[in-house]
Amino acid sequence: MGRLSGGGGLLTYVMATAGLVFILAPLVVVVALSFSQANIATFPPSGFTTSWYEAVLADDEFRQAFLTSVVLAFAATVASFALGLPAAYALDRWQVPGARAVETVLLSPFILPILITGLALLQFMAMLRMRDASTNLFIGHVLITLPYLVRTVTASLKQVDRSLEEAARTLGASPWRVFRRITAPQIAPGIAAGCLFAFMVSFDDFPISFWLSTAERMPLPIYLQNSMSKVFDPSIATMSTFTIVTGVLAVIGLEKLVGLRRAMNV
């Protein structure tokens, strides 16, 4: 029996390692290409240089696109947090009429094809004559990031020890104090995980941005796509590396804030 268990453990380890390599290998290739001395992106890279990073950082259009994506992702995450936390709490704790239908609507971006969602938003905003790209992008990104907050917070609320809340109320604590001192610390990992997912989904989003962006307000994924249509040199890999680094920093921030294991265990 012990041998079978040991063999199964070894097989699991091998499969997990293979899956990790499969996921990380393309990222390693992208980062390696960003240091190539060649004028065209080829693998394996030839030589080593940081000149592509210098060129990309000196590009005003790239800096503007990168800043647009960061600001947009941060704003969408904050808005999704402000809307998703009370929505999830109300759906889980209160007798909301049509709660199932409301939850289905909130989570519908998980179900509908994101490209179709972007096209529908474009048509809707055109019908309302909404021509401000910044506002349109913000609304679109909140729409696709809100479900992550609702889903993770709802899952966290179902794991809360309600006996502690009842004890606090019995001792005279107000509902707000109970939430702040008892409930919030227990659901903090779920909130952090939802915010991380929301930020990365918004930062990397292409379909919604494809329909709603303009030449003046262009997120980084759209700028990358436009750049690749002109020329495919190591500068493209360099821009992609900045995207990868941003994601890694977001995960590290989550780990420092609440612990990655706790955040993912919701």
Given for the second form:
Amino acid sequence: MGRLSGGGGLLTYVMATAGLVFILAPLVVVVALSFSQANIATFPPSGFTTSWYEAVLADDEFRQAFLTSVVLAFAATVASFALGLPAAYALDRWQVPGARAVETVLLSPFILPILITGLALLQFMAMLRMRDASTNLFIGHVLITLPYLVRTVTASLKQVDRSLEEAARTLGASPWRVFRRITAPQIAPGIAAGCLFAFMVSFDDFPISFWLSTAERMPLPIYLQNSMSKVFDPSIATMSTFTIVTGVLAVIGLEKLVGLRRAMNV
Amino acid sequence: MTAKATAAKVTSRAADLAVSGLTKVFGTTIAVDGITLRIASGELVALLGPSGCGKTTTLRMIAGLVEPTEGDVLIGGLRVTRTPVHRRNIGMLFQNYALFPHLSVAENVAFGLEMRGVSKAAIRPKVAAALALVQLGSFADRLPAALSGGQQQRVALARAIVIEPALLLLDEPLGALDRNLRESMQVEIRQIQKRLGITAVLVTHDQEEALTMADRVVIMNGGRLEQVGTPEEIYSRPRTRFVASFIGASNFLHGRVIGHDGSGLRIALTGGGEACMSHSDGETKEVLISVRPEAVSLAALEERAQHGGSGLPATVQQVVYRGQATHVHMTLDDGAPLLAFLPNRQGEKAKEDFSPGNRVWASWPSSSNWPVADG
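Alright, leaving the form predicted on its own aside, put up the form predicted in complex with the partner chain.
Expanding to the full complex; the earlier chain stays at the top.
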């Protein structure tokens, strides 16, 4: 690719740089703060210490919240995979009457304000006398992670060359084996990308958990918010750093699994 | 292949094919309209026609990829109309090759055998034999993306024949290749098909491909069969104007029967001149005659008496040198076009004394007159 030149080129560079700065700089600030010796979180940090990490790791409530978030995100991702893959396949490949309507409903969490969805869910679950916070959180999170699987898998399915599947059928493969041996390998990157989005959306979710969590079952973002309202010391930055690292690990895991470039379709 | 492996041979279990009253309606469009056709075991039949004529839909109904609205498909005498694709035992070639991109060449070829539950040990020699047949033995471990288009289609051919299909279906298999490669692949596929005795159906819009490869050609138009016959029959005895113009080039002359003589009908051509025709289908007064351009020869108008047979006057419009032949485009006195292909012998250009504006006498042997239906 050639270098960009002229006024348009300059604008492109400025915008790209600004984009990167605004995405990465706040993360750098947070990570830097987590090593600060000051007692309140101010930038620039003063000194260097890992004591906040020791404190945070020793904090039972933090460990509980972190574990809750990891388990919740993992469960929501698995459930979204189990529901989203067949749903996307059926929507794309079978001539289901009302498929468009079903797809719109499945994807509606993308559009509806999640905070309102969470409140509505809380009222609905109260009506049904559903009192188990773990179950409620799980259902709420599946609701907002499922669209990511449906969307990415549908997009991948549309890109699969249908004659590959037809060739496999003529060669004697039953519909299931066509899917397993031919379709699935073609859409694996899309599935992986969808799972990554689902995991991160759940792990990072505030508006749903805000309504459905309890003092006993509290995901990390809610715990962070609670801690922050008590005292704004660098331990907040430390906990945030754990969140960032989890995201990075998820991305690396995906890269190892299927290759991120393929997964993101670039 | 290791020395121990049993030498495998690619064999065939070809069957005959019959379709009867095959019809497909998409919404309000009739794509295929009641096609009935029998194809003998080991025969290669080409479905030829312009795009939208229903040839691909017909092939896909035979394959089972499209469900017919009406009619039946019988393979080896068995009705398979409701049999799913994967139990029909067919091999199919697609225009875009449709090789599985995540599997190696050998794995692609092995796929159909695996689906049939053939053991790994039995698969290996069969795959090797099939790849040897298409001269790609050394490419077994490559991925399809590393092969050229022609090589990819040969892998697809190996993959289709290794399962010993009852039927080989070819859906515009060479459409994506350039001309020279296409011609050599036509010969190669034809040789392998003949050697193995596989029953095959070829869909193409390329008339040369159909004539080169097929035992019989089926001309389709508007979802119907226009004519079925050997390439020679289709070319020299077209039933309709459509067939005559679709296969090769043709001149069409309107005329009226004015009498009989010893050799046949005498016909007055609307553009002036006369024609004789021994072929006749009854008492028709108005006739449409097809004359192939290569049958037409040209002479100066004054020499018309020396040229017997059928003929009429024409005005030269354009002379185009085309290598093998010189194409002379003319108009008749009633405004209709007339085309003559004059062969160029080595070292001499044909009839260079004809130039635009010349009045000429176009004539041809009366045996070249062929009546066609105006369809």
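Basically, rigid core = biggest C-alpha set you can superpose within 1.5 Å across the two forms. As the structure is a prediction and not an experimental result, all values here were calculated from the model. Residue numbers count along the first chain shown, from 1.
Peer 1: At a 2 Å cut-off on C-alpha positions, does residue 23 qualify as shifted between the two forms after fitting the rigid core?
Peer 2: Residue 23: C-alpha displaced by less than 2 Å between the two forms.
Peer 1: Quick one: core overlaid, is residue 249 moving 2 Å or more at the Cα between the two forms?
Peer 2: Stays below the 2 Å threshold, so no.
Peer 1: How many angstrom apart are the two C-alpha positions of residue 14 between the two forms, if you fit on the rigid core?
Peer 2: Its C-alpha shift, to one decimal, is 4.6 Å.
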